[in-house]
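Take a look at this single chain, the form predicted on its own, given in structure tokens.
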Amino acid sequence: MSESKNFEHLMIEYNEEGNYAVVLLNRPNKLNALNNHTLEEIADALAALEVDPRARCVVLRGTRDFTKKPAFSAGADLSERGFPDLDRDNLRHQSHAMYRRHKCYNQIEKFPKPLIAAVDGYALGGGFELVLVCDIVIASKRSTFGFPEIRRGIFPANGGTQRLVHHLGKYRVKEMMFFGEQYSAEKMHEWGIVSYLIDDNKFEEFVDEKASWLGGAPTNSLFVIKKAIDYGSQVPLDIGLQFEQMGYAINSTSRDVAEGVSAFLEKRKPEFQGK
């Protein structure tokens, strides 16, 4: 990583070699734990990436120097709830207040570029709906994963309830938000939530290994990609076609496309540059 920023609560790296950009949580002390401040900066560093060409893939993931124990992030930060502004017994208040949140993980949903989540450890309630927001979820063995909400009283509103349910279908949520037990990353596997399942000592080889292939790919296509996927699924299928011949035009224009193309033609391997 050849440079580096820090907010209050996470840092971000650059490795230009890979082209991409490492978010990282870092409230060590606290597992990652989120409070309102926390997803705000992360919204803003990923609209910062956003416009920056160093970063053709960014990875969010916890502090690799934990002090207790590994975590992505072991969910809400119980100690600091509410908005300082806002009336915690007024309804509408509270409302807002879940308005507010929400509109930080929308922000980070709709990230154009590739978004990894590099869970090694905890990925709990918020936590968790932080890897629901994520593009590829890769994972250390020794990861958990769950919605602890109940066992307090509370339940996830960041969207969990409504994210997940369309991964996994509402019996298998109900079981894990009205039950508020852990499951094994080995489990999220095989559900479909984890994209790959790593040994721990093989863990941030591979993470590297990804965010470095996508940070060379050509940008201009998963762009198209991630907003047909992402959009498309949420209407019927002939509009979806409709978002997929326009990506099909936009991605024509891109330099990467001439560039793959002569490659192929000319049996070499593409040099894509994001353009």
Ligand code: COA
Contents of the next structure:
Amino acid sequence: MSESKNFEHLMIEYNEEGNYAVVLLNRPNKLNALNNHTLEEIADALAALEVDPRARCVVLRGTRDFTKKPAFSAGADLSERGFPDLDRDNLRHQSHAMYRRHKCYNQIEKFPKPLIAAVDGYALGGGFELVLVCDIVIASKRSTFGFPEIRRGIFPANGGTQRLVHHLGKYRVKEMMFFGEQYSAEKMHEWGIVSYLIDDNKFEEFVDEKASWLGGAPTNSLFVIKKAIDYGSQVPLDIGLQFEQMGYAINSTSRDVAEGVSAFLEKRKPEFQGK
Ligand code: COA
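I would like to compare: after the form predicted on its own, may I see the structure of the form predicted in complex with coenzyme A?
What follows is the whole complex; the chain from before opens it.
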């Protein structure tokens, strides 16, 4: 990793080749709990990386500082007292508080380049909900997932009740949210939430391998695939197919298309520039 830029609760790194970036949640004393400021910082960091040519893929992960325990994120910061400008006893203010948090998660979900959640340790509550707005989930075998909110008298309101049900169906999601138990990475892999389940000691190497691959891939094709899937899955097939047709037209102007086809015909490895 070459460069490093510090936010208050995050660190940003770039790989040597300068084609992917890593956003590290950096609150080891709180197992990377997400207070409002941390969430805003993630959204801001991604907004900057969206137009950064050194970031053709982004890895979102917890700090490598395991002073306490390995964690992606143990969820919403339970020590935070909410937004200082909002009245805790006002129902509309509290609804607005969730609107602000949803805005951050939505912004992260709309990041148009591949976003890998690299989970090594706890991914609980709001931390699990952060995983759900990423594209690919790589988890070490020691990781655990779940929604402990019910045990604190709250519930998974950062998109959890909405986003996960599309993947798992309502019975599995209710089981997870009603009982608040932790689930192994193996189980989440079996249920299709974890894309790659990796031995703890191979985790770093594997994340680098996948991020490097995406960082060297044709970025415009990935841009179109991501939008077509994410938006197409929300509309009827006829409209979704229009996204594909428009996306195909946009992608066909990309220099990487010419490179990919020429490289195949010339029997050489393509060198995609992400343009
Ligand atoms: N918010 C704020 N602080 C948190 C936190 C959270 N969500 N999760 C963990 N921490 C802090 C702990 O308070 C502790 O701080 P301390 O050492 O200063 O006391 C530190 O992180 C380590 O946590 P600890 O509980 O000692 O580790 P553990 O391995 O025994 O347990 C968890 C780990 C994740 C199971 C446990 O910390 C936990 O249940 N956290 C809350 C998870 C949660 O409810 N998330 C949803 C919130 S809506």
